[in-house]
Every structure is written in structure tokens, then in C-alpha cells.
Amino acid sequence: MSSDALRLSGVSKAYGRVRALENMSFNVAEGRFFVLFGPSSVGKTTTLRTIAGLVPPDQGRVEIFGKDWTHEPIKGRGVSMVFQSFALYPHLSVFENFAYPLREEGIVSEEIKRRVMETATMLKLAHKVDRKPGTLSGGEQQRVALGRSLVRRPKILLLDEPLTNLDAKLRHDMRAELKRLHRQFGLTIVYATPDELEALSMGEEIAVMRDGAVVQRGTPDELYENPADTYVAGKIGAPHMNMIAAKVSKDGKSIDTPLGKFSGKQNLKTASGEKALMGIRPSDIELAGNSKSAIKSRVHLLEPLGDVTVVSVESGGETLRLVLPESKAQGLKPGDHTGITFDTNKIHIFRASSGQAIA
């Protein structure tokens, strides 16, 4: 059983009237790749800066490997942070950028040289150690920023949207590189990103953030299969989940929608007549031609994306999106009448008032 590398308990932080963190609590097991996911200004950066010791919380507790570091100095935490802006020393060579934190720690020069070259080789920068950051590409500068943190052998690596400034191809390559480094070193990584693809492809565990707190955490599969509310349902999965206005039927076991009456896998512990939302993922809807049991719909829009096509259909006054393999979407055109069907076990039911899942 792995122990916790990190634990935040009830951490709050305000800047004047702005509440950056509100009773923020989560723990990260040692060796995990843990992602803080959410749009900008939900408190991801403040969370990382609090863990690093750069921001003292107004209340709450920060524990690193079981020890309370809430109001302790930065030094000695065994934590290193890579910033979105890279924050390299432009007047120093790559070698000196790597060596700087080691010189600060008073490490002997032979050991510094060994560690710098080992890190540079691992990040495929050994042939560029004499260059200044300004002469390197964005991807190389990103690797220098990463190397400067790794050379210190941190126990916990904090990454604040580190791939935002890179183009799509480089982002893809760096995602693979970071996963490889994580496996190679068994590092505990806390990674902040607003990018859903990054969160789902890299995180072993994801904490979805909203308004300075975690609304749900789990593996990518858990968040996808069982979103706790409409906010999480809308953030995980692309294209986003279809939401259809509904209300709980008189029998209290099913819901009435413009598409018909449905009962999902949930046991509806709620009053009949309550307003609800029925969610169904685009990948869970299928075309059913003109079969009797199909829900009648009309094709509204086609968005070809290479091997798949996103098809928008109108049914019962609602617009639904579904994802089809390109071969199945061929021949469809706007205005066509077609039937759709979906597995009722795949529907999600939420309260209209709060957005919380009804389970």
C-alpha cells in the first residue's frame, strides 16, 4: 500500500475579495501522476504555489510525506515546480541553467557536472548544453525548464500548464516524454492543465476543479462513466454530453423527455415531477434507420473529422450530437430523416436545480 506523498486539508486562500482556494482538500499517493483539471482561474496555480511554499494559505494544512509543511520555508520540501513561462535565465547557458540550483545547494562541482550531463542526455539536450535559451526552439526551452527541476532530484514535481506555449505536434511529443520520465523515475507528479486531452491521456487520477475546490476526483474512466454533476459531465468527454430537459415521471422510477419516457440505471430517489436533465454521450447514440423502436430525427449538420464524423440531429425540439465512423456517416446529408437509438443503461440523470447526479 503506497503512502501519501502529499495531502492538502481544508486549504483556503484569498487575495483581497477574490477567493482563490475554498476549503481545498485532496491527497496524492506516492508515485502517482495526479492532474488538477479545470478552466483558467479555478485555483490550479495557487494550489501548486501553496504546495511549493511560494504562497502561505490563510487556513488549512499542507503535508508532504506525512510532515506538516504549511508554514515551513520552501527549502527542504523536496518539491520542484515548472512554470508555464519556463522562467529560464537567458544570459546563462543550458549547462549553467541546470547547474544553478545545484550550486545554490552547495553541491561539489564534479557531482554537478555528472548530474547536469545525465539530465541533459535523458532530455536529448546533451549536444546543446553550451547554447543560451534564446537560441533554442520552444520544445527545447520546455525541456530545459523541466531539466532544471529534475536535476534537483525532487520527490514531488509540480507542473503548471507546461505545454501551453507549444504547438500541437510538440505538445503530443512532450506528453509522451513526461509519461516516460514519470515511469523511469517513479516521481510523484502534480500536473495542472485546462486541456481535457492532456488530463485524460496523462493523469492516472484527475481532480476536476471549480471555484477553488475539487468537485470530483477519480480515474479518467470513473469520471467519464459516473460524473458527479453536469459540470464534470460537460468537462470530460468530447464532444460534450448531450443534455435534454426532462422531469421525473409520476411513478418516480423513470423520466419524461421530449424524446419519450426513459428509465436509466439510476434508482431515482426523488419526488415525481421534479425537473431533471437527461444526459447521453454522443458516442452512445446510434443510427437506427427506420426501425419501429427508433426515435425519429432529422439530420441538421455534419462535421467530418477524418475517421469519424460528428452528426447533429434534431428530435423533439432538441438538438443531439452523435459520433459515427466515417463509413456510417457517408451518404447522410442535412435534411435527411433517420431514426436514432441508445442504450438506456448509458443515460445519466441530473437534478435541474443543482446539476447533481440523481443516484
Second form
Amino acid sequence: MSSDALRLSGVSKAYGRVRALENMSFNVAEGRFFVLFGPSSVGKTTTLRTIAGLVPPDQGRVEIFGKDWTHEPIKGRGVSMVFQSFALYPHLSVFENFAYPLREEGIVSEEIKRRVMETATMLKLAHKVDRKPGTLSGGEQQRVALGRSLVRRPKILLLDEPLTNLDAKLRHDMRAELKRLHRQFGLTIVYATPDELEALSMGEEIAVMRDGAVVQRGTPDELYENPADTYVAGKIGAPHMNMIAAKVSKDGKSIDTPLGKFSGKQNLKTASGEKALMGIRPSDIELAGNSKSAIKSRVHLLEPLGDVTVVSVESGGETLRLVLPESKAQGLKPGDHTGITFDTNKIHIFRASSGQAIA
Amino acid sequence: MNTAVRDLPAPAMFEFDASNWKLAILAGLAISILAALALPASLSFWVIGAMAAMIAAVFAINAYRRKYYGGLLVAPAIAVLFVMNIFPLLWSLGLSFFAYQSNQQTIRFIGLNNYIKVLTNDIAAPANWDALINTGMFVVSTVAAQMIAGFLLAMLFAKQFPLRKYLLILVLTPMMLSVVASGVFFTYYYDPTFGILSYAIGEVTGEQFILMDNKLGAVTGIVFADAWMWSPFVMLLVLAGLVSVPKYLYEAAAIDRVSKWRQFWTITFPYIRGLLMLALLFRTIEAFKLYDLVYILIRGGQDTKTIAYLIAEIANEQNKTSEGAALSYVILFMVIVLTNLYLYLANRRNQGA
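Structure of the form predicted in complex with its partner chain, please, following the form predicted alone?
Complete assembly follows, chain above in first position.
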């Protein structure tokens, strides 16, 4: 319990009539790279701001290293934050931006200089310390924002969509850079992002958020393999999981779909006759030529993406997407008839009414 | 596109054409010089005026024929500016080199004598210098009062509080009132017999209080009235700067645990510095021209005559037109030097920052 760097329990926050957080709870182990993942306006930023102390929660507790900080001022939390907008001080040089958090602590100026230059060098900004933030490129501004929050050696670093304002290539570089910094400093990081790729590639642990609360948390693999409901299934993995309307069969062990009858790897936790959804990942479907066991389908659309091709096929009135290696998709044309097959162990079954996984 | 439209060739130098502006200038100048030399002043004035109008008309025809519509569109504005501003300015500059009184018919060229008189004459100069010192004192005190009050008001109105919108309108009203109207208000406030100020202080001290019966009181009264009118102007400018500061900077500073004092100097102040300089510039130029309140509140009594007051007195009441013009140009020169100094300092700071 005490190894948790951060612990939120039952935190709620409303802005007027808009409920931003509803009974939000999670804990982050020390040194963990923790990702808050969800679309915009789901409460990620409010969560970070609550942790930082910028917003007092209406209800609930915020504990940092076992101490209750819910209604304490910002000072002393040992938390620093990188804003989506970077929030660099436009009239101060890069050096002064870095030194800003240190000046208040009464550190002697040689020590400030040493620490600033050390951080600047690490972020490859040493030759730009005299420049104003406005004269730097987006990536450099991002590194200044990062450096400013690292220079005071926080125990917890909050990152609010830090890569959203960067172009695609820089994002890729910065993802690697952030992972490296995390390893190097052993920091506890809470990282908010709406980007699935960022969440999966960087997060050691991911909390998927919806309507101001955590829907499911786990490692990237856990979320990918066992999504708790259709919401998580739809958010994690690209292209998104195929969802096919289904009905639980009389024996309660399998489901009837337009593609046929399937049974999952476990027994279904439901009554027979109930409406359900069958989910199957595009990468789990394969072409099966004209073999007898295959499900008949017709190619509908091809989207070549270089090394893979996304193939949309129609079968039994449902549209399914497949991700095929480029070599296997060669020769396919829209209108072709082809068989498809998938491992029934890979299917996910959800209750249609609530979206909860039932197998 | 425009070059294709302007296909009409320019007329030759001496071609007699309604759009030949070169010839018009030449002819206008020649006739003006001849008229100035040959005719009496009262006639040559009108001849020269007619020549100026002729040249302007030729320019307009030229612009119309060759489709310089941009020039044509600004022409009325330039004409008004010339007739109402530039011509009187140059005319009064010319007058300042003559001995001329508006109630007399004679006019005589005397070179720099007017300037020498207003600056060094034993009788005229001391009054001018006193008035100039008064103006300097009013500039410093009114501008300081406005800047401080305006800045504090802006800091107040940058925050959100109930009824803020309505109070803001209320605070801005003095700026929109006519100076004469608010001057009259203040004569009532300061009135020794029934003014609220004298009444309130009289209630406490038991003696009659007359604000305007000494110089300090009179100056205080004028400075207060001026600050009351123009602080909202400074407030508006500063407020525009304050609301342009992104809120996230303060949040970042809060997370960086920076004190409010340092937040103000490193985040807020850079955003309003330029606007403060602008307010200072505008208000200083205006303060140099302070006349209305001095006239309405005390008629220049208690040694409160400003230089603008004195100029009006010399030029309009004593009819010493050319002497007033000379004094005006001395003041104009001072204001230009001072404002350029401001702008130079402001620019240097901006480049340094």
C-alpha cells in the first residue's frame, strides 16, 4: 500500500452542472509509467489538475506517497506538470524558464546554473538557453516544457497530452525520448492522452477513462486481450474490433450470428436467448480460400497501407475488416468471393444491452 | 492587373491637358509667385489658394483617368486634413514670424523676434516660464495620478466579481463625459458655500473649508478632477493587457511554486509594459494641453495658469496673435522632443527585452 506514489479514491469534481469526474479511483505504483487514456473531455486533464492541486476535488481523497494532500496547497507535493499548451513563460529566456521553479527555493545561483545546464544538455538544449521560447520550434518548446518540470526533480511528473501539438515525426521521437527519461530518472509518470498509439507504446499501465471514471485498467496486453466492455474494445487496437450482432443460443454455451454458431473459450455468464455482440479483431481473421469450413464472404473494399492491407468483406449482411500482410492481400479485387476463418478462442462476447464482456 | 488597366499614356510635359499634373504644378507655382510679388497680400492670398485648388483638381482628374482609385478614395480625407489641420498649422507657423494682432490691420515681418520675446522679454518671459513650470507640475501630477489609479482599477477589474460588467460601465462614464460637463460637476463639489466637500469637512472641523483658496488646494482639486476623468482611459489600456495573459501561465507558475509577487513581475508585467508606455505617452501629450479644467474650475486663479491657458489668454483675449503662435510652437517643439524621447526609450526597451 505504501509503495503507491499516488492514490485517488472516489474523487468527484463538477464545474457548475458539468460533471467532470465521477467517483474516480486509481493508484499508481512508484516508478510506474501510468497512462490515462480516453477521448477528449473525458476528465483526464481534470484528474491531472486535481493531482497537481490546481483544482480541489468536491469529494474524495488524493494521497501522494501515503499522505493526504486533498485540501493542501500546491507547495510541497513534489508534483510537476507539463501542459498541453507547454505554458512556457514567453518573456523569459530558456535558461530563466528552467530556473524559474528553482529561484523560489533559495538555491544559490551557481547550483541553479549547474542544474539548469545539466537538464538543458540532457535535452539537447544547451546551445539555446539564451533564446526566448517564441523563437524555438515546436519540438524544442516541448523539450523546454519537459525540462522545466524535470529540473526541480519532482517525485511525480504529470504530462497532459504533451505530444498533441507536435507533428507526426516529432511525436515518434518524443515518445522514445520520454520512455528514456522515465527509465533514467525512475520517475513516477502520469500521462494523459487521447492517442491510442501513445497509450499502448508508452504505458506500463493504462487506465481507460469514460465519463469521468476509470472503465478498465491494466497493462496494454491485458486491455488488448481482455477488454472489459465494448467501449474499451473499440478504443484499443486499430483498426477497431469488428462487432457482429449475435444472440445467445438455447444451451447458453454458444452464440448464433449471421456468420454461424460460435462458442467462446469459456462458458457464457448469461441467460439463453439474450442479445449479444461478438467481437473479433481484424488481425485475428484470415483468408481461407475456398475450403469447406470457411465462412463465405465477398471483398468489398481494399485499403493498402504499405506493409499491411485492410480488407473489408461482406458476409451474411455484416461488414468485417481484416488486416492482412501485403503479400496475402495481393490479387484481391473488390467483388471477389473468398472464404474467411478465425480462431474461436480469439472471439470476445459482450452483452448487447450493457456492453459488458461475458466471455 | 492594374498595369493593364492604366494604359492611358502620361501626357507630355507641356501638353495642355486636364490631367497634366506636372504642368499644373509648374503653372500654379509661377502664378503664385507672381501674385505674391505683384498683388497686395489680401488679393494674392486668394490667388494662391485658387492655384492650390487647381493643382488638387488636376491630380484628381489624373487619378480618375488613369484609374488610381485608391488615391481618389483617400483624396477627400487628405483635402479635409489639409484645409483643417495642415494649412492652419503652417499658417500659424508663418504668423509667428510677423508682428500681427488679429484686431489690427497691420502686419510686419520681424523674423525671430516673437520667439525671442516669449523666451527672454523681461515682462512676458517670467509669466511664460511660470506657466511652463505649472504645466510641468500638472503633467507630472495628473499623469502619475491617472497611471496609478488606472493601473489599480485595471487590476481590480481583471478579476471576476458580481456586477463587474455594470461597475465597469460606471467607471468608464467619466471618460465619455464632456470635459466642460465634468468641470461643472467639480465646481459644484468644490463650492465653498454649498459644495459637498466643503460641507463634509465643515461638519467635522466646524469651520468653513475653501478648497480653492490656496495654490495647493487648487492644484489638488484640478489634479483630482483630471484623474477622475482620465484614469478609466489608462484602466482600459492596462485591462486589455491583463486579459491577454494566458491563464495557463499562472497555473504553470503555481505548480512551479512561484510567489505572487514574482508572478506579477515575470508574467503579468511584460504583457502590460507596452500598454503602460502607450498610456503614459497619450496622457503626457494631453496633459501638456491642460486648459479646460483650469479655466472652468478656477479661471487660472491661485497661480494655476498653465502654458495652454496663457496661450489662449495671449492669443484670444489680448489679441497678440503672432506672439501666441510663437509660444505655441515652443510648446509643440517641447512635446515633440519629449514624445520622441519616450518612443526611443520604449523601443530600446522592447528590443532589449
